[in-house]
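One chain comes next, on its own, written out as structure tokens in the form predicted on its own.
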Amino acid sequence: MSFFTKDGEVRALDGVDFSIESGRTLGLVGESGCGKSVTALSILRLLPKHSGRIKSGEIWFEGTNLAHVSEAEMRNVRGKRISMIFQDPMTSLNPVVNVGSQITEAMHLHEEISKADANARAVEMLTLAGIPNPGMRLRQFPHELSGGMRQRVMIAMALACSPSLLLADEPTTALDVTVQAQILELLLDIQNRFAMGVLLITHDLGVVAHHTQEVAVMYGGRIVEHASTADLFRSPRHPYTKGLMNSIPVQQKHKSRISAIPGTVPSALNWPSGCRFRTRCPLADAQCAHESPALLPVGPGHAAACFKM
């Protein structure tokens, strides 16, 4: 998938390839600008008209290649059978309409429901999101709620029609730790209660670490490890992976400690030959100068894109 400016072709995802199952997560992590949020967008077909474009490659879900499909049907999967929480709910949520007409647009939309049938499955909606006095939040507007309120409503509106496959891109970004820690549990009882797939999408290991049963770790628009979720953080095996483990604070004799991955990414407008991590990889050599290292096993169920494990 590959973004066309003015400078030229940024390539902003390369060869990505994963799978999710029903009532499974599956949780998609690196540092900012690797190719997550990208991901998400390229699967439901939302990217920039005049300069974005998936290239080569396929996007199957429930038998259908997405990727091949008219727009037509495409507004048909979105919201849906595969919906999505943005990264910021006050920039996703319209400004100027109630939250109520916002949860039902897509109701009404897909399927044939009359306008109290659909008010009272947004009520229902923002219940199960757990939002007190729903009846009255129909009626409030975004900047009316707090950033947990918006967050939960991005959520109801995603539910609304019942979607397999739930996206969710850093849906606790900028909510403070014990907000956080509610959205992440509501989404898990949800995901229960649905038997939905998700696409957890978030840069913080320890929301990985209890809320998925596996892992993709993206570098440069590639994945460059992928395991269960139990097996990565007992075994990483790329350096890249074992860079994001360590920079984990740790306590130690009441000091905090941080070890950082030396340098920056890379410009997607010139990645580096061989392995795109190569510059800022305490075992690069030649080889991975040279060549490009697929992603193989590991051991069972464990993948990793790297001459030197």
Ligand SMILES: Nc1ncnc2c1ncn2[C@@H]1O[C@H](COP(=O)(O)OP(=O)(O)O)[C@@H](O)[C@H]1O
Contents of the next structure:
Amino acid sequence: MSFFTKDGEVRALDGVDFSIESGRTLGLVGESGCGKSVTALSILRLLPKHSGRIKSGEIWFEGTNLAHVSEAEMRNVRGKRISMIFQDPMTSLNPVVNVGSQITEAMHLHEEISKADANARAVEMLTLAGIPNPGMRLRQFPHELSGGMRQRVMIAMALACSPSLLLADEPTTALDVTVQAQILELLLDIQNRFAMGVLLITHDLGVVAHHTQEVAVMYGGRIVEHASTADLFRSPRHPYTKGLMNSIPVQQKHKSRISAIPGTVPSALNWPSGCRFRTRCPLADAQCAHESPALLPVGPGHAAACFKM
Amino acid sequence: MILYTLRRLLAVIPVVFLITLILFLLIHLAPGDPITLLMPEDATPEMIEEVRIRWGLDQPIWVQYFNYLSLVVTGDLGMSFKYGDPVVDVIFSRLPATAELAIIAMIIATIIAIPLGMWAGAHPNTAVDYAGGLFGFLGISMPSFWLGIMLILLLSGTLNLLPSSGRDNFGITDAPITGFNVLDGVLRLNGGQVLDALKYLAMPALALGVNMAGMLMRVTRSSIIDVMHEDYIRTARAKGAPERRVLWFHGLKNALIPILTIVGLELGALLSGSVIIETIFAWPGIGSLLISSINARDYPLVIGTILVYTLIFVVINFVIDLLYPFLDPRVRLG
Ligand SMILES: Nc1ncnc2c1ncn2[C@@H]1O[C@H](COP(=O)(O)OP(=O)(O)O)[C@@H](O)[C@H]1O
Ligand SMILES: [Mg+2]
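Could you drop in the structure for the form predicted together with the named molecule? We only have the form predicted on its own so far.
Next comes the full complex, and the chain you just saw is listed first.
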């Protein structure tokens, strides 16, 4: 997947491959800028129309390749069978439309449903999302709600049509730590109830450890390690994953930002040759500069892309 | 909402006071003693002094202002020299013509500008956008009086399609119902009157409206381009909303907020433009009244008309302020 900008081709994603079973949660972790959001947006084909393009690849969902369906069919998938929760609840809700209309919108788009029934279901969703006084909230506008409440509205909105896959793009990054935990608990509770598949995007390994069964670690638009959560934390194989683990703050009081790996993510306009992590990798040698390591099995259900394991 | 309205209303009062003060000072500072204008050449100083006292012109200026203000507040703007009627009556008989012209011009501008701006903004840097941009550029750069004259030359002169002057009333001599000819025609269920009224309105309203349309189109375009980059637009798409709905519901609802501001500003420009347009098209509104009263040195009428113009301006802004909370729920608290 690439963005075509005036500065050249931004190769944001390259050979990203994973699958999510219903009822399970896959964590997608990586530093900011490594392509997590773009991955989620690609699944829904919501990339900027003019610059973003999926050059090749397949997106299989319930037996259909979403990469090849028409825009009209894609609209039937969005909001109905696959929903997305965005990172910033402050800007992701329409400021001039009331909460009730925003939640019932997907119902009216995808189903024949009366206004009263839709409102009743919206109240149900808000209750499920842990919002007190849901009947009153329907008439409120986003600016009347706190950040945590808005994210709960986003969740209610995403669940409106009981999707089978939920893409949660850093759903708690913009929130207070205490609220973060509540929202994640809520998401997983709802997931269990509806047997949804969830793609939980985060840059926080702590979140991954507690809330996922399976993890894909991303770096530079590629998946560099993929394992069950237990395996990954027991025996991380890729130097990048190890770097991430070392950078988890011992005290989890404040927001944990991954920053302990020296250097910064190189620009997607101009990746280093060979392994994209080599510029920051303590183990890099000549081979890493010449060849791209493939994601190869290193154990049952565990794969990593590195020559130095 | 009531509190908001009251607060807006309170903000208007000092503005109106300031306007009357400025008008009063302008008259006061104008060269020439009003007494000498009123008195015969051979009046004795005693006679002049007596008149000065009778008219209260011997009193301090702030007392004079207060006297003037108390008359204005009761709706007394004096007598017109030219018509011999109260200034207020003369102005009110002309007001509907100006209001009708301005409203039709505004409707024309909005109907052209908003769809065109939305269309251009939804497809930036395409042929549609460039065509819209060209229209906006021409609309803004063509002065309305020039456009008015061109329309007269083409549609009245060469093609002989539309009347070039006046505001005929389809031969109906009954007392007007609202004074708005189009509306009166509708209320009387008289299609002929409606058509006739529109025929007379067409050119002056177009000349006035195109200018506003140019500006409004540009603002609509840039406003919708900004809005379409917002996160909540992506949220709407992620729900499966078709692009039509994303643009015309989620997009327009947000884009209308800056558009309303420009409508308010442009209505002011449209009012001042109407003074010239009314003169060109011999439109019997308060714009042509202002020009003719200036030519006739009918000072009470000149001052009265200017005062009414400024009041209209204030009222428009007040109404615009009242409309904001309907478009933007965030305003209600503020
Ligand atoms: N609209 C865009 N145009 C060009 N490049 C983009 C665009 N959106 C994202 N990118 C690039 O794609 C890469 C991945 O971004 P993103 O998926 O947002 O990262 P994150 O992992 O933080 O969610 C970044 O290098 C970013 O600069
Ligand atoms: Mg992101």
